[in-house]
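First comes one chain, alone, set out as structure tokens in the form predicted together with its partner chain.
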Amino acid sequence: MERRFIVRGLLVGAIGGLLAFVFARIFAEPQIQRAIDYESGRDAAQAVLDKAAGLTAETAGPDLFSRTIQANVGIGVGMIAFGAAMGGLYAVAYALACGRTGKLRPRNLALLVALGGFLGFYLIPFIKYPANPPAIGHEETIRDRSGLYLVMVVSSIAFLVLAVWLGQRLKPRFGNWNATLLAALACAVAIGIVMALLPSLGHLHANVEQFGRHPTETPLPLKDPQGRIVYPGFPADVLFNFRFYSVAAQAILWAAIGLCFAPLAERLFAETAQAPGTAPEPVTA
């Protein structure tokens, strides 16, 4: 039974993965690229300050892929294999699911299963630390950035596993609607918390003391030493229609995953009901 649940994950997951590749494919992709043309922009400005300074900048090593490589095949990749993976963790948690979540329906658990995905994955994580395209973010911070969001994607998934426990503890008290509200309260506080205590990326060591305190490393116009703008910040309308895109390509990936395995889940669980042989134990739960 749990083979049949994973590869059925890992099919949709990587089924989702390559709508979420398509859509990026059209919409994402023009946005990175106008992303790295104000990098490539911005740093010749830097070269010139610079050079007037007395400086020499450092060359950039040669890219290791074109742009083309990384815009249609490396995407392509990421993009699947990341739905594949997430379809497999995906069928993993359905699995161990099944029966200790209440009374629902396998298409309805499906859907729910994949919402938690969404949410823990990435949708909660993204409210505090939100997808950037290139050239947002400092060298120096990486490490500190990777370990903040990934504190984050694992304090999401902890605290929305211990919300669905919860629930069903509390709903022998409070019955279904209310136990679901307080437990699902309980979460938002409890991630709240762990919001406002991990510090913003702008207030981590290495930007203050470059930068002053700013909410984040999105760059900021580029100014000579009279203090005159001889380049502008990163344009705000390429932020937000790349953040956009990333939150509707998850989306995407999600809805997928869920409306995908939710009929084969049915289908699994009506092929064990007719095979006695096979079926699992029910429980009363």
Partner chain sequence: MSMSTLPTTRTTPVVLPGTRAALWLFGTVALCLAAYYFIGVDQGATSVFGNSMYIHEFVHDARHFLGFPCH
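Can you swap the form predicted together with its partner chain for the form predicted on its own?
Next up is only this chain, free of partner chains and other molecules.
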């Protein structure tokens, strides 16, 4: 049964990744191009300042792949592979949740697991560390940013799983509704504490050293030695649009996984129940 779950999870994940790519290609990719254009203009302005100061500007090497390949084949293959990976993990989580989350139909459980995946893998970490376009950010902080984001993902998933466990424990005493609210509140408090303890990206060493302490590392206006602005800060509209479309693309991915997997899971349980000499596998506690 678990193997059949995983095969279906990989399939629906790839479908979700494809749908998310189509959306991102139409709406998010133009924002990435605007971010690249901004970075190029900012680098040119910085080169002028460096030359005036007698410094030698660094020359960037050629890209291994053209921008067209990156925006189409590269992102497309990457998002489909990412979707398949998320679908495989989703299927494992679904198999583990069967029989441990109360009297839920396979279809409803599939949707709830997908919602948990969207919250744990993306939305909750996004609240602390919202996405920036690929061209925006300091190379010196890539490792720190990756590590911090991973901590948020692991913490979010762990607290969501603990919230489900706590809700099941509290249900006999407080009832289903109150137990769910108490577990959700405990989860929110725990995640809030983690968010408060982790540093903001603008507080990382490389950013503080160059710009001072700020909530994010989104580029501020570039100034000359006299303090005059020679290049504006990163456009707020582009940043908002990119983040909005990023959340929407992830929502499409997880919605596709949940909605496509739900009927497949229910059908699989029905086939198992009808198989001669096979007892139906329980989905209730």
